[in-house]
Amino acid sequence: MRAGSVALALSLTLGMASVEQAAAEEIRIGFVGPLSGPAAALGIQTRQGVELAIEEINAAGGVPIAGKPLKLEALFEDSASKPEVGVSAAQKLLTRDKVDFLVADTIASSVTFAVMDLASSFNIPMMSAQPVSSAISDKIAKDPEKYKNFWKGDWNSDEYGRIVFDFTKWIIEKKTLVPKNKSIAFVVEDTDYGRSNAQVAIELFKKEGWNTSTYEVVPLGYSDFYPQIAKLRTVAPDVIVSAFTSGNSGVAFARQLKESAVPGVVIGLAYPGYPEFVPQARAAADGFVWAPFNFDSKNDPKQKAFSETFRAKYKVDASNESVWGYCFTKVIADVFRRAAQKETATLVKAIAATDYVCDVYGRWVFDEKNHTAKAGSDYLALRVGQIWNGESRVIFPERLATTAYRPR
């Protein structure tokens, strides 16, 4: 063998004994997240969040697994939110970086339906962090074997869709809406958020006798919505819903809506909250009602709290993304905390007994059938908000409302 392949030969000996070696002295948990792509903001933002919580978990002394304090490290790969991309990421954390826990996607549904599959040949615990279709649950509830060690960190897209039919029906109880002719239109991106949002409410609305007067998809990252805008204009919804993880779009969006003067409740999904959309959209965003509010940093103090810390590291404000990746890194650091070993079957266990309160968002216990986070007022609750003159506030549910809902 000659000098240059001995050498070399030692160098990939040595630095895969270097990775068991941390491996064993480390609880590793791999991320794959979009940190480029049109919602690389939001992977980037959950990403400093979960930096924030490994910092103060390990400032604490870590985490004891067999009697021994061991420090959190986080190792981040690229999905650009591609099924295919995600799915090598994925790969490399489990065989070359020898993770202990592994968290993908951080925001993709799509991401995540390709990736749990790699959960019957990996024997690790898997979660995805913030994706919500319900098809991952549906997955994981119909081949329960194949998937027992993957499980869902949010709530289902149902409860989406279900939020945008309460609140709507809450309007119309409170007169604040009078339906002109029981419609509603939609506008959501191509991608299983999107889709998954749109069905679960176009069902709800159906079964009221509703119709829906438009139901228009655009490609991630669309910003040209002046054609689906004239449809709008044409068919007059009394709601038009609008699902987007990318901030340009949203904003793009609600520019262009104002511009064109298009009546009706407009209801957005995520994208209002992101930090850009207000200072972006300016003016336009006045009256747009949005939903999950869940991080109110202005008038919940220990979100404040939250938000003034990650701005002194950060230098930036945070968002819906950063508390939830601070919170959800919590949940997995008290899962390892619980289990007190790396063992799979132990963790996973740990995982299904979770019972986890993060002050800054909410409760974490997950439904053993599909292993997927509960929502509701005793869980992960969801709320709405309404902008006007720059500033969020929760309108509903009603006994959570820090102030009351008006028509734009």
The other form holds:
Amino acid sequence: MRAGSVALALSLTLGMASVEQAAAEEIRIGFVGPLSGPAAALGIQTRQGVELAIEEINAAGGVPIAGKPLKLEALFEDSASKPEVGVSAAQKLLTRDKVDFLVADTIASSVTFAVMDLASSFNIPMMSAQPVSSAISDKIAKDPEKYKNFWKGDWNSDEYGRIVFDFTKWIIEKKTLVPKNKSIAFVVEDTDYGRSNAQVAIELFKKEGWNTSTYEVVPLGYSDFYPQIAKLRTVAPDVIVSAFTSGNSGVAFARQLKESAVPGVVIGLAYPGYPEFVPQARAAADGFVWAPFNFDSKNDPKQKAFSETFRAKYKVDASNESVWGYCFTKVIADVFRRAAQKETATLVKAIAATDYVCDVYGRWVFDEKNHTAKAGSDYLALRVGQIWNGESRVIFPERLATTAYRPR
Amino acid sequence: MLFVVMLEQIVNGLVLGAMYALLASGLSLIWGTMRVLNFAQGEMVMLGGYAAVLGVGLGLPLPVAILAAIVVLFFVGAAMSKALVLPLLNRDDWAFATIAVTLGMSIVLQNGALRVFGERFQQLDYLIDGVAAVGMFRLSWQRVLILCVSVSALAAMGLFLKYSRWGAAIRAVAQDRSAAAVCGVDVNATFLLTFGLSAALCALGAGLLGPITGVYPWMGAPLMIKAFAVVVLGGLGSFQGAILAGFLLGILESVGVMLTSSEWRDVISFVVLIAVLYVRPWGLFGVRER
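Beyond the form predicted on its own, can we have the form predicted together with the partner chain?
Full assembly next; the chain just shown is listed first.
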């Protein structure tokens, strides 16, 4: 019995020692994101992008830390898009795996919102990847001391609302839309992504005298939109905005909308960019306006090349999430490269000074006030696309457009 | 216009209700016969969907692929019952053990599907394209088909339970397992049949619903939450109760969206559920136990 206890203690000690040793010999980056549940597709595509970037960085010799080149290692934990699961996953990465840098969440704002409170308890740099909720930035800005180590890697949700608003204003100016009653309708999923994007747009349109004819919030992964679409027919809005991170919701919405012949400009957020959207929605995708169209594997030569490399490795098409995971990992590697050490304060200073161009996506510069990646034409630029005959093309901003907007 | 849309909402509710009824009747059948709550029922829907997708992938026409999926799922359900549920029924803690094993099975099947089929969802084609349009009233033929096929399948199941030898066996076991065994009913075979039929109904549901919802590892989970509510509303173990409660809940949800907002959809359904249970704790068609 006693011998068994000693053996157990010894093996635990050796186990811990090997974790410490591994942590010293490589740069360990922990990623918390959805690998199961309705948003798993996005989480897994992001993970693939991360793995591709790490493979390239390590093949090129790794990142020099204190004069010694260290390899990057990514450790992934599943959040299932649930805050409580995400917090446990983050704690495991922080305490057991002793990561040098934590990314949480890769997709869900609600998980980030919960995990970021660990920032003051664990003295390591942390960052959210694609969560866009402005509430995260607001939280940082309100208590900069508590969140001094926490950063937000993507733009804020008000950018989506703004691009929807700017685009609508632009097509009105161009006289391709003549609003009958200045009304806008929202069908969004019950996530922070869906709600926060809609709220920003509602405020902007309200200031211009528009009314929100209906605001429908449906569960994540929802697919029976007939009741909502029947309601859209009664209110006949000029613009319909939909936001889903679950691909099946997007396809179901597009197909059912086409069946019901609801008129109006249809703007989709997130889902029309998923690789399965166009092949599965088929003709129902025609005329869809969508954002962010930041990954164009057909018309952008650099993204096309990325897409080919990605396909060769994973045998599936790359997506906005995969290219995002790829570039985001390169941003983190750049932070370690400039810091040249693993000490938290130095890494945080390096994050603040980031000015990194990932040529397949955009330029990362952080706003020091709210620790958030800057958006705009000089930084991470949002583009609006439109689908016709199965192909998306940029239609807005006008200077980046590869084709003109056509009403449905 | 408002009248037409309200009519559309009622028809939408009937279609949704038909789906709830299809899935809940299977659950109710299992509970009525075995007193087991099958938490893996949603995953039978998911497996049914993937079986149909595989069938189409093998070159079968969609209706044939759905029929094949129904047959396959019948055997999958029976096998699951034989391997995992039946061995637990003689234990003292069988009630909890069966919940634990079906819940565990649900998790294993979801994650197994994620591993085998991948994270991206798959779509089945519509069985019938086009839209039935009468004036301003519009309804896709796929949804007309869902309603007709579901109602026919439930009616066929009702007739099977009432008039067939095996249906009589199921009803006898549901009424009194020991007495049925004494009278020569093969109780274990009846259990397997019940699980198999329930899974087959799920596969039919998946084949009809797959073109609308897509097929993915978690497709059964939200449906099952509603199916459980339907079973309780209709009365635990009541086949007819599950069908009527399914339609009732479907209509309530659709009309509720029209009158309020999507956010209130579930609130309305569950308030009605609570109100009914307050007045009739044994459900609309359940039997009061004294």
